[in-house]
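Taking the form predicted alone, here's one chain by itself in structure tokens.
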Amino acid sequence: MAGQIRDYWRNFIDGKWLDAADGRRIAVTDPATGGVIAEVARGGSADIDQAVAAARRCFDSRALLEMTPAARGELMFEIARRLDDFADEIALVEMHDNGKTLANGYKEVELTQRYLRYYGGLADKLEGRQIPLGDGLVDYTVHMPYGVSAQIVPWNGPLPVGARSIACALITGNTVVLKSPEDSPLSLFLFAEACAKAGVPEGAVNIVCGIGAEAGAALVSHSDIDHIVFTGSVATGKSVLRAAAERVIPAVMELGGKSAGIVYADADLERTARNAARGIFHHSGQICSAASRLLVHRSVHDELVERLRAEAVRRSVGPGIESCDMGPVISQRQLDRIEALCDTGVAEGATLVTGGHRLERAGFFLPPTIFTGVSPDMQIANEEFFGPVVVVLPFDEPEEAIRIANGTDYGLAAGVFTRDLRLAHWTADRLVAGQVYVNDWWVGGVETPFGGAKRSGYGREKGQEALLGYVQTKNIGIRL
């Protein structure tokens, strides 16, 4: 694929690009080179402050409400549509600022378009309800919108998550300030293109890129925000719900995991160690629904290890750009955080089976790591990779099982391998998960809610259930 990423970029705000207030800039790390390879403009407090006026002004101008929800829908269609002008660019900066394979690349693009298609159809089918109170009177309820959103998206996914938050905003009547990450942010520019190209009012949608404890701590403890939509970590999570506190405002937050597999003995370990591996090496583990717990019946527990074990070592590790089967963590600050806890497994004295350890070249490479010995009270069982690591406990008895796996601060996902349907619905309905797959991980889709419970926040995202954290109910009674 030829093509070449542009050296500079810069913040989308009211419609127009624009340079920094201050003129600074972020330099763009490719994470398979450690070069730079663009910079982007970096938006501080003026720039926050600029972009949420334009989305207030927008919201005011009551610019979407005044479309109908059809209309807002199409639009969803429109902006999917351009995006197919953008594919080969999308793919190339995905590749080259956040290290992913060309072909996958493609697949955020396809992703993005799926859930722009998804909720365009459901602008028109959000619907309120007719309350009965007798004779004379009418009573009934409409979902009305907060006013200006602020979205703090990911570095591991910023296209899908980014546009889906977009999409719930605009088909329900919000506007939107969102704060993309320093670290991959090049791919929302892209989208913000095909967002003006679509015929978005302008300040409707405002990407600003940004240090989180500048540009996200504005956007946060703006005055004239909403609502908050925020995914990342637990800590900066804290922060934000502060903030979200100070001005009583409304905060869909997704803070990460540590999920947990349970593996029973009666399990299909060919298929489970498949799946166990998809699900924690894929993008080297950089999910935050990854499968970072195995917990396996200690009957299984050695053959599954080596089942393990053999997926792991036959990934091929390096560059997108050579279609590898798993590329780099991000930067270097995460490989160093990575690789430290790797050496905290080895001092609380679990067996690291293979990985651990950087790779000697360029870039930021950690192989396929897989740690056994672990006791649930270990630090690398509680605390989040955010990596290609997975640990493996042992259990004898179900209850066991459960009490490990629901023994961490998070519950985002989990897992169930086993032949035995009962034991399946029994698990699963003992965990303390926002989604449990079973069988196969990551099970679902754009159509299925996402969220955490526990340290792992709330609210909802994808699914129907997703636009509920958008809107409020407004009644209306009227004495005929």
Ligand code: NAD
Second form
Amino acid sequence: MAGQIRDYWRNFIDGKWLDAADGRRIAVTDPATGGVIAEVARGGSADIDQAVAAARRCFDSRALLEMTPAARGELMFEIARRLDDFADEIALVEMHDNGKTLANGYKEVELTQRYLRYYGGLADKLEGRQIPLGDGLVDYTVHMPYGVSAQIVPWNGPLPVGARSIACALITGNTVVLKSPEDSPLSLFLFAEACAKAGVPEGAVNIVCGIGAEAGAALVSHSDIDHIVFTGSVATGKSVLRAAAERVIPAVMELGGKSAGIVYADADLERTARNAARGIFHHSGQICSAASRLLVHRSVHDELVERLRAEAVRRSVGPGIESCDMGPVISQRQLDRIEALCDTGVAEGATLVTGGHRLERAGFFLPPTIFTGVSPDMQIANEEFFGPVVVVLPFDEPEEAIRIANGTDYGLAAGVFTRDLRLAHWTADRLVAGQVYVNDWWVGGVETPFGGAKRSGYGREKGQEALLGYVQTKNIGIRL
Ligand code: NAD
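Following the display of the form predicted alone, present the structure of the form predicted in complex with this ligand.
Everything in the complex follows now, all chains and molecules, and the chain you saw is the first one.
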């Protein structure tokens, strides 16, 4: 699709489009070229104050709570419908500020609409309990919203990740201030336009772009927020939790991962290699639940690595506009970080099978990268690349595979590849991870709860279970 990206984008606060209070702006870069494509208002603490005040006013006005739950659901359906009008522009900005292909940009819109419709449908189905206390007494529970929900999303999938949290918040009666990611902020501004067109009450959804250490820190430490949803790195997550602890407010934490796929000797190696390649090279590995470690039974190790290498080298790497198989990583900073970690792998004695060095061209491109000869204590076996890099470790016994898989600080996702259902069950049972994929990385969807164990965080997004993170139970006991 041909199209022009708007030069300048303002923050969405209290239903209005506003410059930053101090007039500052952030330049947005196309990771496929390194060139600046737009500017956005650089929200700071004054803008966050204004957004939180608007969200508070809206919450206190009970504008959402006075709607029936079904009407709040209808509102989600209407946002989903309005997004159709922005689909072309969203696909375009996702291509230029995030490095996706146009086709994947459209998929982000579809996924976002799916979240909105899923949670819209659940709006009138969140039921409480009646608890029997005996004669003369009635006792029941209701779900009450927290109030103002502060949400921080990362740059890899800002639109669906932001929209699903906003949808959960709104249908349960909370209002939202979302700090959008400074590297890829544009699609969420278009989501805000869809909210405005759909008739979302003013102040119910506020979207402020800003630098993490400025606007993000100002938001999570604000004295008038009631709830936090944070998706991002463990390091930032810890500082967010310190701010939450200061105010004793709850937080849903969706953090990083170093997820292991275990390949047993009886696995279908051709399918497994294809699937594992997709699990790490999709969106250049910039997915928290990417298959970034492969633990392979020694008897099939060499064959699987060869098949994986073939998958890696057949992928075209280049700009989304050329519909290449794999696009850039998000920024110069990420490219430098990932490449430096690859150098560490080589220095640690691992074998670089393919990739590992940036492409000598404009933009931030690192080709699909595979390391073998990796041992569990190496830095590259423990640290998240958040790039298209997979480390392969051999094992001999299932218990050893479990030990290695569970041996990092993370516990986001894990996978098992085998034809033996008993072994698959046994393995899934012992893996410490929020989700386990059997014979297909990323089995699941909008309907399935998603979240981490250990340092990968807590609380769940997606599925019905996510709603429980946005409400607290109020018990009402009555003596008749
Ligand atoms: P990051 O932690 O640097 O940034 C995430 C967000 O936090 C950004 O919007 C950023 O502006 C903001 N931020 C930064 N400093 C802040 C501060 N002091 N206070 C408040 N907010 C602050 O992470 P990133 O590099 O943008 O994203 C990649 C990380 O996110 C990876 O670790 C990845 O695994 C994780 N991630 C997790 C999930 C999940 O659902 N579990 C999904 C996507 C990404």
